[in-house]
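First comes one chain, alone, set out as C-alpha cells in the form predicted on its own.
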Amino acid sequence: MAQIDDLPPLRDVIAEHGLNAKKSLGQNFLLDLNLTSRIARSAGSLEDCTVLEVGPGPGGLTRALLAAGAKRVIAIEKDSRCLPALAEISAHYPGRLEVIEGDALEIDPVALTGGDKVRIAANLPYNVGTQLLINWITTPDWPPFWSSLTLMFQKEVGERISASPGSKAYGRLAVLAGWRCKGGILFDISPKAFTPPPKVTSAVVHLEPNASPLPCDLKALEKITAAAFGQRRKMLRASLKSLSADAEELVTKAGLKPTARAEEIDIAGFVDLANTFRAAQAV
C-alpha cells in the first residue's frame, strides 16, 4: 500500500475512532491508498484547484486529493463520527481542508464553493450517489459550476451512466448524462478493496461537461425521458400518452417512429422529441 503522507494507516484511523461503516449511510470505506491515489489522479490536475468531496468517511480519498496537490478540498460529511479523523487530516494540511457536517442533498454546492470552478471527486455513498449525479448534471446554469466529476458508483450505475442505445442499461440517466457530458467508466474496483466489502463491484466514472449541448429545454427532456423509460417495454405512442393526448402525432413530428421503444432512441432523437413537446406546449 502506498505511503502518501505521514498520517496513520486508514485501518488504524478506523479502529482508533470506532468508525464501523453504517449500512444506513451507504458507507463502504476504501482503504487502499493506491486506489484512492489513482482516483485522485483520474480527476486531472488538481494544482490551484478546489475539489468538492462528498462522503469522505475516514479520509482516504481526502488524503489522496491533498497529496496530489489540491489547493483546497471541501468535504461534506453527514456522519459526525468521522469528524475527528478528518480534523487530523486538516491539521496535517493546514488551511487546505474544510469539512462541512451535513447532508450533501441539502447543501447548495455553488454557495459552498464561493463561485469557484471546482472538480468534484468522491466515493459517493451508494444510497444517494445517483441523485447527487442527477442534481449536478441537471443544474439550470450550463456550463455548470464544476469542471469535472470523478465519482465512484456501483458498477451497475456506472454502466447506466455510459450506456448506448439498444443496451439493457440504456435509460434516462444515460440520456441526461450523454446530452450534457462526455466520458464514462474509467476502471472497476473489486469489493475486496472496501471495508466492509460490498456485494457488488464498483466503478469509477469521469465526466466533463459538454460546452455546447444540443439546444433543448431541460425540463421538457426530463419529462419526456421519465415517461418514455417509465414504460420502456411500450412503444412511444403508448408510453408518452401521459404527456400528450396525441402521442403518436408528437412522435411523428419529432421525426421518429411511433412504434419505436425508448431504448431504441438516441440522445439526438430524445432532444428532438423534447423540443417538439415543448413547442406543442407553447401553442
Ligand code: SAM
Contents of the next structure:
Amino acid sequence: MAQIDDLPPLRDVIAEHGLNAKKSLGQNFLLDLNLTSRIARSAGSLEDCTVLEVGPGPGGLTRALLAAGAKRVIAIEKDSRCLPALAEISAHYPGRLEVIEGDALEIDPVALTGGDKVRIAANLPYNVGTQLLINWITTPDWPPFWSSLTLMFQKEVGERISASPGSKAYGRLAVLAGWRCKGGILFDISPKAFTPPPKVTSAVVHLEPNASPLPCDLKALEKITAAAFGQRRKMLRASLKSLSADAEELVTKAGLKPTARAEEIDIAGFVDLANTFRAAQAV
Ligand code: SAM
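I have the form predicted on its own already, so could you send the form predicted in complex with S-adenosylmethionine?
Let's see the whole complex now, leading with the same chain.
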C-alpha cells in the first residue's frame, strides 16, 4: 500500500477511535490509499482550489486530497465519532483542513466555500448521494459554484447518471446531468476494497459543468422529465397528461412524436419539450 503521509494506517485510526461502521450512515470505508489517491488525482489540479468533501469518515480520501496538494479541504461529516481522527489530519496539515460537523443536505455549500474555485470530491454515503448530486446540478446559477464533481456512487447510480437514450438506465438523472454537465464513469471499485464491503460494485464519476447548456428553464425540465419518466412505459401523449390537458399538441409542437416513450427522447428533445411547455404556460 502506498505511503502518502506520516499519519498512522487507516486501520489503526479506525481501531484507536472505535469507528465501527454504521449502516445507517452509509459507512463503507475505503482504506486502500492507492485507491483514495487515484480518486484524488481524478479530481484534477487541486493546488489552486478549495475541495469540498462530504463524509470524510476516518479520513482516507481527505488525506489523499491533502497529499495531492489541495490548497484547502472543507469536509462535512455527520458522525461526531470521526472528529478526533480528522483533527489529527488537520494538525498534520496546518491551516488546510476545516471540518464541519453536520448534515451535508442541510448546509449551504456556496456560503461555506465563499466564492473560491471549488472542486467537490467524495466517497458519498449511499443513502444521500443521489440527492446531493441533484442539489449540485440543479443550482439556480449556471455555471455553478463548483468546477468539477468527482464522486463515488453505487455503480448502478453511476450508470443512471451517464446513460444514453434507449437504455434501461436512461431517466431523469441522465437528462439533468447530460444537459448541464459533461463526463461520466471513470472506473469501478470492487466491494472488496471497502471495510465493511458493500453488496454492490461502486463507480467513480467525474463531471464538469457545460459552459453553455441548451437554453432551458430548469423547473420546466424537471417537471417534464418527472412526468415522462414517472410513467416511462407510456407514450408521451399519455404520460404528459398530468401536465397538459392537450399533451398530444404539446408533444407535436415540440417536434416529437406523441407516440414516443420517454426513453426514446434525447436531451435536446426534452429541452424542446420543456421550452414548449414553458411557453404554453406563459400564454
Ligand atoms: N470518505 C470516507 C472513505 O472514503 O472511507 C468515508 C465514506 S462513507 C461511504 C460515507 C461517510 O459519509 C461516512 O463517514 C458517514 O458518516 C458520512 N455521512 C453520512 N451521511 C452524511 C450526511 N448527511 N452529511 C455528511 N456526512 C454524512
